[in-house]
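Only one chain comes next, encoded as structure tokens, the form predicted on its own.
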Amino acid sequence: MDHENDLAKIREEIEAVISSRSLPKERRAIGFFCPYVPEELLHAAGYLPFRLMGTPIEMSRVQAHLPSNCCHLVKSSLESLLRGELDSLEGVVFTHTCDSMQGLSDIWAHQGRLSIHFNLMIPSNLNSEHSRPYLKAEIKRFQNFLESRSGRITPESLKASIQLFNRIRERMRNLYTLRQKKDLQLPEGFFARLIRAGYLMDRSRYLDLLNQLLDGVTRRSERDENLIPVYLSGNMVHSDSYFSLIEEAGATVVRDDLCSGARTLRLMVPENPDPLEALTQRYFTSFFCPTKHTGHRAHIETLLEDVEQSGARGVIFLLYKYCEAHYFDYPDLKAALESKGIPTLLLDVEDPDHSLGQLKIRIQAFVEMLHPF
């Protein structure tokens, strides 16, 4: 088997997905922003879960609707909606997270451009005895809403979707493990685009690509001991620009806590007889977000353990500007890491396409500091 040719074909397909401005035609698409949205339910209802992750776009209309101190994800997504670039979506799902996203939901609904609009109310205080049953009731309400639009979601179809998304998470875990061992020789930018594509394309086809990729890279891997292992944490989704800058500086991302990456892989959905209970289990315990409270030490301890297990020599915080929830957490996380002798670098970004030259210099200086003497 020609693995080089197979890899080239995979890269070509991923690039086509990322660069396309149109949605796949196999399924009706529903947009979402947050990994707390149960994609399995959308998929079982016959929809393509299509994650809105922000785009490089000139802001010309959004200023009339939002204040300047909103993150790029909120502003660029509304700009795309106002321009009509998202009209091919059948609807959108919002979750109860930050103030800006909740405000965006109201503004979005007021535009009346999409036929489906749903607010999934995720509890914030996860230590409350009422939080878990509340979440299960919300997931059931979401299921009922989807069924009112698309027909009944059978237990069989939901279990099949759960299995599909679990297999995707398993393959992604394998890819992360190979990267951590420095056995995965893929350009950093392409790896970021690979993860991004997994939120946009048909998931069965995506699983096929991951299987092909794993089959190829495990046979042709070569270790590169010169790359400095670093860890990424923050609220940004995978952007090839930053991953490429890190690679150019002589480092490799062995693990991340970004809300589009390894943070979402910590737990599978249990494949038990009650799929609704299984979804509740995963989405109640699967990952930490500063908009969800489980105790002031929970995120610190999870991050410390993850960084230490990854073997990273330093941590880069990649944060959208104006994200209060993450910035409230940042000082404690930085102090905890540095108390363990783990250097950190904060990159706060207003527009992902701007200031790359300045960020490149900062990343290079940070990586040089991580080199052993």
The other form holds:
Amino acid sequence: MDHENDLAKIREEIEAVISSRSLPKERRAIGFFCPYVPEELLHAAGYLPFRLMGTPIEMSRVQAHLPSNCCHLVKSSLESLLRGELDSLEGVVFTHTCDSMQGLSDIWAHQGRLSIHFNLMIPSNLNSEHSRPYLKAEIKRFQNFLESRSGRITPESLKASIQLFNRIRERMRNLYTLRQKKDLQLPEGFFARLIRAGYLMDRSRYLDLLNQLLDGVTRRSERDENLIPVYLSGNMVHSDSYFSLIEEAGATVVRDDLCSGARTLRLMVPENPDPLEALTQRYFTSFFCPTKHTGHRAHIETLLEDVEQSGARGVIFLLYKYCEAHYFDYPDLKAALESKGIPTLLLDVEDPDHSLGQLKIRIQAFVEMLHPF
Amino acid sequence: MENQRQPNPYRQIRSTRAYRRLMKAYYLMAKHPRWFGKKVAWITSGGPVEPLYAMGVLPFYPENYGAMCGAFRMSVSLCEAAEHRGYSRDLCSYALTDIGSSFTGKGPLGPLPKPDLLICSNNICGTVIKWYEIQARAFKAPLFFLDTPFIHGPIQEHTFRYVEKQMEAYVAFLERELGRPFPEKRFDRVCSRSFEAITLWKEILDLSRRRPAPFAAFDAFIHMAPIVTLRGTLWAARYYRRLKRELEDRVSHGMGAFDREKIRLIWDNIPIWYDIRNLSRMLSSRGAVLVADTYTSAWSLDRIESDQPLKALARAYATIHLNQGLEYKIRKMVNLIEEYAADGFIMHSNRSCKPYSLGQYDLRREVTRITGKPGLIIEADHTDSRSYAPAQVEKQIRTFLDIIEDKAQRNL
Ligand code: SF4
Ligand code: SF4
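Beyond the form predicted on its own, can we have the form predicted in complex with its partner chain?
Let us now look at the entire complex, which starts with that chain.
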């Protein structure tokens, strides 16, 4: 068997996951939006954690429920629900992040379409000693809720799930490292789809695919020194179009802090004896999300350090329009980066599949500017 | 139709003079805290102010200031100053106004008093977290954040415990930053004054259950300033005692806020500060009076227990109106409609304020289903007039009032 062939098969399987409009049948699926939902618990309870990531969709029903100044993720998810596209989900777990998600959760519940609706109330202050016992109590409440629906979650099964998700993060980290060294020649658009698929498909199978992929590609890699390394900062916008545009402009995303991407690599769970404690603690170590308070300089410091380590020459902010958490931080982040000589570009995103022409020109101009003279 | 356009004289509230004096004194102190030997804390409108007054710190409310800028029609230029610095126009215009003001030193007060402390609570929204972080960086001032988890459903005991613990941390923060012990006795006094003012305020708002309503929501929008900024002081309690007497007097003489009162309405969301007068005039010319609203009653904290004030405060602040979910808001609107015998309700879909505005469409349908009363949604922004189309809004309101009148005719 040659690697070419293996790779083609893997890609086929990933593409099938992404393009399928129906939910997988193997397991009962529960939707979620945010890495603050411990997928490990859902998995250990026998559910498929199915991440809602904002799909390109024509908005026709959502206007009767939401004002227009909500981000695409919020609007498109509710549109999907109202169209019945999510009816085969058993339910959805919301976490407290921003005001829009908070509002969405109530509107969603009010429609009464899905049988499970749970609000996991992650504290907004992660900078206080009192948040830890509170969060642990919330995660415990979540566990109790899941158990009331699907039977006891044994410590063994939870540990096994924690291990599975940790292994996936390790493989992902390997992939990121290879990309950073430009040793990995995967088309950018495919990389984005690979990441998306990891939130939708059976996770054991996903780990298999990642393993095969890593075996296959590293051996046939060659560096491309001409690619300009850029850093991508922002929300959960793993829509392949941006990645392809960046690639076409002659750049490569060596690192990101997207909430569906490298940000979640910071969620490794210590595999120690108390899994619930471990699931709690991980949110207090290096995980960063701008909807939470972790100190008033945390975002600047986390981003500067990450960008520096990545070797990126420029930073592209890819932000969902109307996202307060990000837009409030943006001016100070931009100033901090530029004071270190790192140029930035802001891209405002509504529906990821719209207005690509405009974006293309701006990305090209930006990458052009990053070329060494 | 002509007879509907008759002038409908508004009855001046006599206490307004005292109100003006009070707010002038407050803003004089806020502008020149050093004259009075005061440290200044910037605090969010839902933040626990009582510990500050107990410690002798003067609270400054950027949101109240934002409302003032809106009423003076000075917000747009301040928002633009913030936008010039890279802040998106889509952010809350209270925040943009405050940020713009602190950059430029402009606004109705001139340069804002520099914060010695920043006190932020997210019981109103998540916006304030980001906003106060920005100001903590800009002013290099210590920030205390009181996290009050949103209440979608039944309240958990561990949530209360969490908020109580943070209240204790808040007190410790003040002691550390100000370098002196927390005066328990004084705090007790401040709390009882605060509860007194809140109770008076609640009683004042309740008076408008009478027909005609002695106090319109447009009055409440103005006269709520002391309950926000001076809650916990003797001044506030004294002022509201006076206002209450005056309004009780109106009730005993059967006098309403306006000469005529034909239609009773409830208002939802923050007022459109720059158009308040125009809207009030327009409604009253048709005999429509806003008799209650969900905004000014946000300060009528329900739980009043004073044996353990810190605990009571934690519970009260954790459960304010804006920190509760859609089902709560539906119940509250239904109750207001019933208690105030309202004929309908107007909801301001406020571009700036998502916690207030998301869910209003479902809320309107549900409240109408339960009460049979029609609701109107108008789109605006509380301080930024750039996204407001007054002619269209007026037209919507006229049509809405026609519907209510038709309905009343048919029921005769
Ligand atoms: S993208 Fe921003 S506004 Fe949208 S759900 Fe996420 S945090 Fe909220
Ligand atoms: S978002 Fe709403 S609650 Fe928050 S500061 Fe703005 S107006 Fe106030």
